[in-house]
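One chain follows as structure tokens, the form predicted alone.
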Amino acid sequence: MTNNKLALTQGNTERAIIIGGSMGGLLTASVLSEYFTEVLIIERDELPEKPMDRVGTPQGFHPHRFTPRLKIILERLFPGYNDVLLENGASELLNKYVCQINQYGKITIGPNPRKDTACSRALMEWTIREYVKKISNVRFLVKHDVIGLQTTADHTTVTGVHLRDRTLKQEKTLTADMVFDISGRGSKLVPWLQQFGYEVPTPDRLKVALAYSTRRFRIPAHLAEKWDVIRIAGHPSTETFTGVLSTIENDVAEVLLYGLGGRYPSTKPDEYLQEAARLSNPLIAEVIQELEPITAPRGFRVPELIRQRFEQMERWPAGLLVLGDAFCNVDPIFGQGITMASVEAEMLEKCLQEQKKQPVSNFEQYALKRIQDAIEPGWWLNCAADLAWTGVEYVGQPLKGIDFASKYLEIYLKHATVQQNLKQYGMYWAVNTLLFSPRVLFNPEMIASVMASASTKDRQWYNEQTQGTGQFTDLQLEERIPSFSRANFIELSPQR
């Protein structure tokens, strides 16, 4: 196509190429299979026949969790995936407990009434890939690197990709009606666009200098029946690590230590255990003593998080879209990464539905704006949480209300923990894992309720924020924080 209008009429012959076969690519392939005659996923690795970590997902060894929002989307796209995970050894979470510990106290949630599962990234990705392999018009091309984009002579339309076979070292070109870059943090899209004369905006950057170290342990039978997750939060005032113990498949537990602002947990076994013992609560260290180590600690470092602003470009080539970490990557501690990729795929699906009913020109630029709408809440929440730490710096376009959000969310967390309010605590995590809009927490009635039990110092801060009135109006909040009205959340009325 060369007319800058994506035609999705019945009986079309479009081919979509996806760069990257990780979770974001698999989710997107499922969506695209309903709109394109052929969907081709190009993957640099040889895909394993059984669940295992691979080079193309360097963060794959570390914990990945099924958030409520992710589960909803996966069940719609891949019905029965939870049962398949259980058949392949995933940990069943029925009747298990979650223990959340922060500087204000401890909240124990459970027993879990649902037949949920927990597993490694390897099993999660393998299971979803097996579903995608069964879609008749989706196929994989493995062990190939995408080395560039093919375009029309005037570079206004992407018409395919240039490839290099990783085994034979031969190069070739494949044509496509749409190319989707879902290749992750290592994406080459920015230099490719610049090569064709496009002006790419400077991305927003959250310089986090974060790192996490993970070690796996065998769980003895007497512990296997109790815990799903134990999370001990670090805090900026003490600059302590966060520690997380979680279960995966085949009676294995993952223990993660996490720090940011240049505070890096060790990957040496003895030092790792010492650091676990120095968490703000001894529970994880006590549980570790009863576990059998089966791996050494492995580290992963992220110097900065990046949010591209492709949607602000005046010129953008037809036939090209980008999703996932290639567009925006987030702090892994909230478990938002795959959830955000699934939300982006869902937003793309909505855009394709609209395009099929009523085609418009510049579909790609419209879709980029809508995908950015889906990205905004996760990025905003990441910044609100991480900027509280010494050594973390934000460089980019102004973030509306971020200082207010950071302070208020800390007060909210304290309120929910001290009051042992499981509903409000659950809402805090539902927002931070992108199930509900931040507006569920940021409405006048909720804020007033939280601040009523706050400390004198915090109430003084609140009084200053409301200019002495002691109550926000809806209009004042609209002026203070983003509306997130186009982010496609699960519907829920603000808590009154």
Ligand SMILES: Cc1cc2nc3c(=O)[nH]c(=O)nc-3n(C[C@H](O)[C@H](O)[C@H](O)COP(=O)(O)OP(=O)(O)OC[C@H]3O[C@@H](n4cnc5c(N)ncnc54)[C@H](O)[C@@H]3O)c2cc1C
Contents of the next structure:
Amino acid sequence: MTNNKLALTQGNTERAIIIGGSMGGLLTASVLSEYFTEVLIIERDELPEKPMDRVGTPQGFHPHRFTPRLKIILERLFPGYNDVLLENGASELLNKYVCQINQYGKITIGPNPRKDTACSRALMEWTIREYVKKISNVRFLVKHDVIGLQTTADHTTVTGVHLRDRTLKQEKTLTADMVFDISGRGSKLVPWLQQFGYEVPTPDRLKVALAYSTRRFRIPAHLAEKWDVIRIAGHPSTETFTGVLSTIENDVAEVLLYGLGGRYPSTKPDEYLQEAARLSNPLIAEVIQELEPITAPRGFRVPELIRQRFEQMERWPAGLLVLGDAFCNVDPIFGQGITMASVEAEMLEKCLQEQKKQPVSNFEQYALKRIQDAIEPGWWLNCAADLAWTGVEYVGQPLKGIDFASKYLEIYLKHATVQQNLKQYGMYWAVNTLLFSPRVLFNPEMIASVMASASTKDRQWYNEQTQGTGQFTDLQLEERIPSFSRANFIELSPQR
Ligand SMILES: Cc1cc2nc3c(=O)[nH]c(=O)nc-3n(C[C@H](O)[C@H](O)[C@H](O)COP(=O)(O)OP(=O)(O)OC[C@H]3O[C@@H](n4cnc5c(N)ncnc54)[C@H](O)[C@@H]3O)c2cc1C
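Having displayed the form predicted alone, please output the structure of the form predicted together with this ligand.
Every component of the complex follows; first up is the chain already shown.
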């Protein structure tokens, strides 16, 4: 073992250990396989031979969608994955429709010209895992809990992990040149670091008190051919739930009800149907009447979202990094979680490439900062959306321009919906699913054009924001909101 720093200038380093074999771990394993002789994924669950939900990912029953950004990254890391998903029975979205309803109106997108796919989280993870299993230098060690980190005597370097074998009930230690904690929301990294005397900053917390209630239904053929997604957005002013109906493999529809700020949808079948009927539009309730329930509604509660600030630590052990939900977890309703983990994995890849060309001595701290750069836009957008709801509270380091962002995004959404401007509407979702920088929506020209058709009251607000000039300058906007210039986005030349 090279014991400590990435010896990338002298070729590959030896062993990387990944804690957690879920989507974040799999994506990262694919990246690391180019840089380490061996990548060992340690997973506490037995990994099922067929697509199945498992204990370690309790969110797996709930809808997980592919965002455009995630599709791009998956196609690069796992070429042909979409066709493989189709072969594995995923629902094909060619010619299907997405219907988005919010309090300003209805937007119908489609028919979809591409053979995109939708599937359960279990099928998504299983398909990607099959790809990763074929990477010759990646191994899985399943039914093992990582119970702590092994370090040098002075705790400045992580040299491996302590494990418990779930079958034999025995403990052991495995050494590694680099350990990656990708063990999700339940990560124990903070106490592990504290145990070695590291001062861990208080994380930023978005106290969302959110809940999902999801029920699965069998879809008759005439409906299966039509819908990809029906999304009815709840709104802070009416405190209504959001409802989403989407399709997965085997002609199954997943219907979720979602509330935040302590508004929890029911998991009792009768109440669930009543709540679906009280969404701000009857479409989902009408469609449900034609479907056959195949499960009871199942709940999932998230009291708070956490963004760790590991990148701000003055001391951080060599040989350790963290990605995915263990670093920052976001509101699931925006479908960003796996995309964020994949964008972080891409950022790590960039750091490893740079390290190979021009090594820095504090690689881990540098990489943590860059991963945090990748996290920032998603977290900021989550805060802007969720803080509009009563009952949601933010406790953490200051968020630049969040009230402004919250109000402007609402006006933007209203503008795009009322005008039936599919391009602008698409841009809203492309930003909210981390394809493009928020700056695509937040630039002086775009803001001015949106505000030109706003209500008198909203234009008054805008006038106050621009101190009567009627348009922001680049500099004023720079002071108002983060630049996101260090995050990694798909390049789009904004129409400016
Ligand atoms: C209700 C809900 C709905 C969601 N919907 C979406 C969606 O539509 N789209 C989307 O992109 N994201 C969604 N997400 C988020 C998404 O599930 C995660 O962001 C994503 O799985 C990436 O997480 P991860 O790999 O970091 O951690 P996880 O998926 O949580 O995986 C952690 C893994 O680590 C293992 N593990 C944990 N501790 C140990 C240990 N000590 N030793 C060994 N193994 C360990 C676990 O068994 C698990 O396999 C949703 C989340 C929730 C809660």
